[in-house]
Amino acid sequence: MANRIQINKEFVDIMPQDYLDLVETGTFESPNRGWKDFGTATELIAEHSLCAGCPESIAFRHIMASIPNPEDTVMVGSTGCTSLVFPMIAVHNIHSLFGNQNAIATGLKRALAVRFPDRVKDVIVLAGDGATVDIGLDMTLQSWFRKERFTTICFDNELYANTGGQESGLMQKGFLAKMAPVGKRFDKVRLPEIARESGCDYVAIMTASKPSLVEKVIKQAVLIAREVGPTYIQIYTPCILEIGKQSMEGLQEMRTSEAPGERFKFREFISPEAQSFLDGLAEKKKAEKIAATT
């Protein structure tokens, strides 16, 4: 990504490899880049201080391989474990108060219109279920009522992982908590189906155990809000602690969970006019193969 981002020749003998290889050899400007970038370059998030075998980090890091343009994307985020990751992260990125991150967005995506008129901007929310469906659901639906163009991203690990396991919205019914002994007595919010009925031209609700899955749409919803309106993906990476699970065992709780008939099924809702877009960019891609085959 040297055409982007370059080293002052003063600094570069003090900076941190990890740094330089990030700039030397990043997926960066790659029009092909995705999970299957592992091992083979230097990744967007190379360390974090989630617990050891955190589905959010397995979740965090399938999302940066998969963001189409990283170098103008800037990714909103809210109090909770998440805010844990992105100082670790190479992408631009605002910490925001709890819940008020679709507000953040909505300033920022519509400034950076004006401060970059002829550049390709992108923003992202990332949030938990606290901050997306409890504290901050005022705005995440405003923002969607407005068609805000930027993607919503989910983590719902069902409870209130980072401050001791209290009942949410999304959590199961009849869930015991050790912040909430006497078990959730409503059903999980539909908020994918919200989604839907509040204007989003994407929705999406999934587990991070399909790495390909995952990058098939964070691309979709990102493209998507864009071009046609605001996206919606919620993602479950369940807090293994508070659910009693090993470290091990995130990766098999999620395949279990998105089982048929399980509440993480993959499914997805697209609009008439983002089916339009994608089948547009179905028949560019199709184009360009057989232009570079002839």
Second form
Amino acid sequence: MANRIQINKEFVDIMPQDYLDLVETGTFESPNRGWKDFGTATELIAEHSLCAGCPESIAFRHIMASIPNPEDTVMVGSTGCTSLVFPMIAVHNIHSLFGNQNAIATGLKRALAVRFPDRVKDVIVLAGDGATVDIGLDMTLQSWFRKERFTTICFDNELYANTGGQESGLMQKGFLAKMAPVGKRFDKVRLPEIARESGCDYVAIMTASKPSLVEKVIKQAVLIAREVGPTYIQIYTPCILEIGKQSMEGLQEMRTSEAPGERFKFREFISPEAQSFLDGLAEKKKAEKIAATT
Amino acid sequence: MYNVAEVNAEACVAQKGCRLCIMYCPEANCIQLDTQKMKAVIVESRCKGCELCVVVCDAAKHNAITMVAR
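Now show the form predicted together with its partner chain, given that the preceding structure was the form predicted alone.
Below is the whole assembly, all chains and molecules, this chain first.
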């Protein structure tokens, strides 16, 4: 099905240039999408309203460039800084009530399977740590227990950044925030481990400092969610304002926190079923490569 | 008055495959690759002036990006 993303000829003269660019040089239906399209192709995210230098927007760009089939993807967001970006992305998206995102994604995934039985439809949940771990933990966990096949991405900035810096479950122990002056008294919730035990087939914890790694993890997570079971990715996107950094220091902050022994050192868990699925994919790719060269 | 990034085309090494600033810019479609000259170009209307591109460019010792007032 080539060229499903087209523009109605009647409207070409009145549509804004950004829209025309997206249709003409966007990366819809490109089989090898990835961060390498940056700079030459129009990205699926436009002028967003996040702060200058916000690491979350770096992560957002990398994710939008990596999702395998954006034209058949629905993203579910939640309240927070991410909800400022969702109106500016060129992928179908739903803004849920705070914490409800995994419940909505469950219903959506089931409805899409009924409505489009012969088409692959991906559902991706993207929410902050407050929505995923504190307010929506019930919905998040229940969707994993039921083995719902969609990807959950958590943008972990370790506090409630949008409302001024309150303590969140994923905040590190002892951290002082603007609205949490006593310091956090208990440990960071170990959600990746909980996800693994709750039935996720693929779990990754990382930062957004390496586009190639983000691309690999997102692609794996979406493909596994399509065929095997629920997947969970936790990405560290520090809030530079709340931790007192300058706009250009976000990248270094991410690199520091993924050093060996630090809390965001890259870790992934792949269940045996997901591993055999990935091996199958790799073999298929190898066979295609050999067929292409001979 | 805004601070925006400016690329010095002579110092930019995008023709050798460097995409550091394009990769790490938090703004979408802000730093583009000029495919004719193979140099990075800044779309000034989208630049928020965060200086991340300057940081990554200087860290790689290319020193091709500076901040200018507009």
